[in-house]
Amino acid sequence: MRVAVIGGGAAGFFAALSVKEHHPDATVTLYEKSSKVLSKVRISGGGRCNVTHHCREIRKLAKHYPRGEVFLRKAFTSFAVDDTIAWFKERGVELKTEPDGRMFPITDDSESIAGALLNAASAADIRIDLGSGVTAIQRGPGPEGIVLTVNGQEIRVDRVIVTTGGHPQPTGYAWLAALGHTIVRPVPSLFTFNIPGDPIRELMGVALPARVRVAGTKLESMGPVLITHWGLSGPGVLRLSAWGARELNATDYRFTAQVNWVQGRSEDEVRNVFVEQAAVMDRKLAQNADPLGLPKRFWNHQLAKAGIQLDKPWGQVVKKERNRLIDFLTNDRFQIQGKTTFKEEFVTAGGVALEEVDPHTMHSQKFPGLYFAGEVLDIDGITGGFNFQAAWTTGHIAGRLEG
């Protein structure tokens, strides 16, 4: 049997690795246009790979994904994290979780990820070919075989495994929607708000547990946010592009950003603990009264953005001035202007619509011999492993070939 793997990522060698390991006698060959495979793998969670996340429960793990929710519910009986943790560690890579979950190889280097599994590719005689841009795949001559248009040439296989990731247009998607596939049109996620012009980016570096509205929306999130030279960063911003993917490309990525830098704490709640401080803070400076903890330069910031002088004494802050820094570090406004790609990991919410493929086998129902894994498929997670976790799964799903 011959095997095509089309994308040299993390779904494509897990894709390949799969069918060897289920179909030990099969020719695999993994196709890859650009001059190098793994480029996410290496990039991914600044160079240490956030290979899964400690989520071990099936339903819990699901709800992680804006797209793709219950698919992965189905897909994840069959490959989860226990089994990618094993995976790696069978191949000599110890994973470690971090406090929020995350989970990284103990070497804290991606290259022991992309070591892993090249040298498994290697040791299972898969053929990489870079340089190779799959552009078409027809249905061949007999009943079950298959044509790919590779670099302007023809090649005959049995099955395919397409694992090229999100694109950004969906012309990127031409060659499989020309197989009867539904396109849901893609759209980023995981993207940062930027925020021109606005002072509180003198504050870059400066990071707060905070929850993050999008105003006249529901969307809601919790979370660390960082202040960024450009606007807002961070683990609660980056959620609210994700779950907010689609809402937020329908504004053009204007809108207004509210966010409680006190951990959601209400208006009510922080004026008591003023009152229930009161008699310590009255008697120092304004600059040195913070009751609340918060990051020097940005208390500062919220004092000067509210018009209270650093040098005055707390006990001379009318009550006016209080009420308005009280709404300023509970209900912060920003005018979101455009949005910046997270470091350099794209990800998409969009591609081949879940309804025409099997979450059993990843098998095409449109298309005999065709199989799916990874962000081609209309799939995506929020930042902290997810996505990895789900290109392990579909990968290894669709290496068996079944359905």
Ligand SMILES: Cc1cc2nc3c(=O)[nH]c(=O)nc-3n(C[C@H](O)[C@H](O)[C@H](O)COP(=O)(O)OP(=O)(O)OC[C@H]3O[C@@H](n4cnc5c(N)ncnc54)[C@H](O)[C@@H]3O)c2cc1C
Given for the second form:
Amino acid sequence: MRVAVIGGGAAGFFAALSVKEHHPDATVTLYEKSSKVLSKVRISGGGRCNVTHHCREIRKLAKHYPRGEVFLRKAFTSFAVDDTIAWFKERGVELKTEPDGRMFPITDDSESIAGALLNAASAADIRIDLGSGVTAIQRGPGPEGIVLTVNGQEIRVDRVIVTTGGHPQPTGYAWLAALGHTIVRPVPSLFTFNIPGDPIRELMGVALPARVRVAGTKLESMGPVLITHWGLSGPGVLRLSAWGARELNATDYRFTAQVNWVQGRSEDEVRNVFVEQAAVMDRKLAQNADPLGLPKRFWNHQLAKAGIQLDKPWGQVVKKERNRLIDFLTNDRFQIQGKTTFKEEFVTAGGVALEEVDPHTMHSQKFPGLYFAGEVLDIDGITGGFNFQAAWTTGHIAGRLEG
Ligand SMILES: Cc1cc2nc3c(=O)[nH]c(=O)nc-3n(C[C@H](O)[C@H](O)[C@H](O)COP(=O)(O)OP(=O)(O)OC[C@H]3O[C@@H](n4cnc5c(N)ncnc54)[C@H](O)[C@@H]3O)c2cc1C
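Cool, the form predicted on its own is there; where's the form predicted in complex with the named molecule?
Whole complex next, starting from this chain.
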């Protein structure tokens, strides 16, 4: 059996290795259009590669995918986080878990992951053809045969696994649409919000647990928000960008973000804290009166925004000023104008529609002998190792060549 794997990324390597594990006699060729394989693995997670996330419960794990939850819930029953950990361990790579659940190689070096995949491919006799872009897949003359066009040359194979990753333009999927597959329009996911001109950017580096909402929508997320020199970032913002990838794309990334900087506490709750702490606060200057334990630079910034002088005794701060401050703490509004790519991890939402792929086998329901895995599918996760986990899972399943 001749098997072609198209795309030398995480999913492609896992798929090719799984083919050899389940069909040792198969001849496997991995076609990679660029001059090197595993580029994203190498740069991932800031060069550390966030391989997966320490989440062992399948239902819970699947909830981290804005696109693909139901599909992956089925796929994870055959290969999930424990299998990833074991797979790498068997190949000499130990993973460690950070306090937020993200898992990295203990070396903190993505080369450990790339190296393990390359060594395994070499040991399994997988042929890697670099500079080999596939532009077409067609049915072959025989009943089972498939013909690939690789750099303009026709190559006959028996099975094909497509692992070409995401593409920002719909045209990047035209050759798959030609096979009868529906392509869900690609849009970016995992980005940060730009707020040009807003003085909050002076607080760059300050991070707070916050709730972020997109005005006029149901989009909401809770999590750390990091103020940067261009706007808002951090897991809370990235999560919102993932869940809102389509809605925010439709606004052309111009919308109002409402930030509650006090972990979602209501105006009344904050007012009550001010009342309860009044005796202590009244003895202090406004700049020293924070009863909420916020970073000092941030508290001072919000005081100034509310028109309260930093050296004014808190007892002299009038009700109108306090109300303004409470408003800026619980419902701070920012005009978002544009997005910035999050360098540590970004993905494409959209791709091959999941209704046309069997989640138990990754087999195409449109083209016999064709399988898909990885980001080429309409699957994407929030940041934290979930995107690679989807690539490992779908790659491993596709390589069984079932269905
Ligand atoms: C900067 C960055 C950091 C990231 N960090 C993390 C992280 O730490 N943790 C995490 O979980 N996720 C991370 N991600 C997301 C993760 O890298 C992807 O979800 C994952 O790489 C998808 O794997 P894939 O194999 O499906 O696609 P890819 O890794 O994109 O691989 C696809 C391959 O196919 C090749 N190809 C494309 N078309 C053709 C063709 N027609 N013929 C032949 N070859 C072709 C491409 O050149 C590429 O090598 C990161 C992404 C980026 C961009």
